[in-house]
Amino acid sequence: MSKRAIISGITGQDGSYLAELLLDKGYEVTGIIRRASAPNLWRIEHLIGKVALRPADLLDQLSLMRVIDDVRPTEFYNLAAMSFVPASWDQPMLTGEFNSQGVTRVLEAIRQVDLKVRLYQASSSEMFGKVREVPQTELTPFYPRSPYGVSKVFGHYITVNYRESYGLFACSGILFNHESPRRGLEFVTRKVTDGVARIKLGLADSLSLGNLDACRDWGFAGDYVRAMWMMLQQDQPDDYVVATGIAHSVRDLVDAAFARVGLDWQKYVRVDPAFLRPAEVDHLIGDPAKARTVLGWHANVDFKRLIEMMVDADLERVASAPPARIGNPA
């Protein structure tokens, strides 16, 4: 009998890569999508017909219970979230509803319907925030610096609580920044690679950014979803840092992206104070030793290759798009 998985957030970057991985492994995949007047399916268009899509919402526990009861999954990957950190300052209450109470609703739905379902919860390196040590491990204390980070800490600990209180097989992946050509245009990596493509093709003459000194541990999303799956194949549930262990600054990112198209970034990049965060996270770098040792996981795509992959994809997309349609597909 083939395994069955439910993915919340299947229309996002991670959800689309995870769905591909699970389909390759012979899973029956069901994706949870929110009802919307304009469905945002561009990342999974190539999977339509291969995955089942069901309406459910992290704000509606009954809908979660219904889909778990109908599908009877062996695994549930909770990737749905308010995932753009700057937006959490504008909508802190909604961020909390999705990223904190939404996780509780998923856990409670599994507890009430089928305790045997294995859960993956998407935790975040943003929980470390104002870091207490470098690099960060599974034991590093949290000090979140945004409503997003705070909400993710709640989601992380409520998952631990259900695991210890009810015996749920529930794992949290503390994922550091992971990018791809499917990353949303609002994220800095994609903003840079899209901007480089536009400048190279003569459609823009500058790129405005915030703090060029902010450092992140950037990896490839396709590598990171493999770690999610590996966590749920273990004998015991646990939490893991997933990272490359190498940090780069936004300046490094800009340098690599412009170098890919043979341009000097200093001629085009402008620092705009409007893009600075109210409370910056300065130096996030993860220690993936536990994931390497226990799971046997490692990152295949390095930073330079990742940025080149994204620049190449954006060059192709921008060059081929009709003038009025340049951007992420609707």
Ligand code: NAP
Second form
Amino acid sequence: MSKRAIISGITGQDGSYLAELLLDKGYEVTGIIRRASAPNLWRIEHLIGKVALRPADLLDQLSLMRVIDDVRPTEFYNLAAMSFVPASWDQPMLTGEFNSQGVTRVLEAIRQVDLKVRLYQASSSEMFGKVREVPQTELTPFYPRSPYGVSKVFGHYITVNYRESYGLFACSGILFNHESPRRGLEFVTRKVTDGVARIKLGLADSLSLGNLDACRDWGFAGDYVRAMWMMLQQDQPDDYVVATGIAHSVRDLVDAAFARVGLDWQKYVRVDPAFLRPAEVDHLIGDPAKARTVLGWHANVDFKRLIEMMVDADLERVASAPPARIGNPA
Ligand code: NAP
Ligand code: G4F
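Any chance you could show the form predicted in complex with this ligand after that form predicted alone?
What follows is the whole complex; the chain from before opens it.
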């Protein structure tokens, strides 16, 4: 009998890659989508007809219970979240509803309907914030620096708590930044690669950014969803850091992206204080030793290849898009 998985957040970057991976492995995949006034399926258009889509929302307990009861999944991947850090200062309470209580609702739904469902919870390196040690491991204390980071700490510990209280097979992946051509345009990697494509094609003459000194451990989303699946195939539930172990600054990112199209970034990039954050996470670098040893996971795509892949995809998309549709191809 084929395995059944539910993915919350299937319309997001990670959800789309995870759906592809699970379909390849023979899973029946159901994606949770929330109602929007306009279609928001551009990342999974190629999967329509291969995945089932069901309406539910992290804000609505009964909708989660109903979908679990109907589908009876073997695995539930909770990827849905308000994931953009700056927006969490604008809407801290809603961020908590999605990323903290939303996780509790998923856990409760599983507990009430079928305790055997295995759960993956999308925890984040943003929880390390003002880092207490370098590199960060599963044992590094958290010091979140944004409402988003705080909300994810709650989501992380409530998952641990349900594992310890009720014996739920629940794993948290503490994933460091991971990117792809499907990344939202507001995140710095995609903002830069999209900006480079527009400048190269003569559609823009500058790119405004915030803190160029911030460092992140950037990997490829396609590699990271593999780690999510691996966690749920183990004999015991546990938490894992997923990272490349190599950090780069935003300045390195800009340099690599402009170099891909033969331009000198210093002629185009402006620093705009509007993109600085009330509190910054200066430097994240993860130690993926446990994921490597226990899961056998490793990243296939390095930073340079990732940025080249994203620049190339944005060049192609911007060059072929009619003017009104330049942006996310929704
Ligand atoms: P993303 O592209 O922003 O996708 C977020 C998804 O969550 C979207 O499908 C969105 O649906 C859905 N969603 C938001 N609120 C919802 C709600 N109330 N009910 C149901 N669905 C809701 O994020 P991502 O980059 O794929 O990240 C996936 C998860 O990993 C998130 O939890 C994120 O916080 C976490 N994470 C990401 C990274 C990273 O570097 N990408 C690193 C660590 C952790 P709509 O399409 O309707 O908006
Ligand atoms: O790309 P970012 O917006 O990602 P951030 O804040 O690290 O969060 C992402 O990774 C987390 C994992 O650590 C996830 F949990 C979270 O959901 C999300 O996927 O910003 C990266 C860095 C920051 O230090 C920011 O200050 O880039 C710096 N930056 C500089 N200029 C900018 C900009 N970020 C954005 N978004 N836009 C800029 O213009």
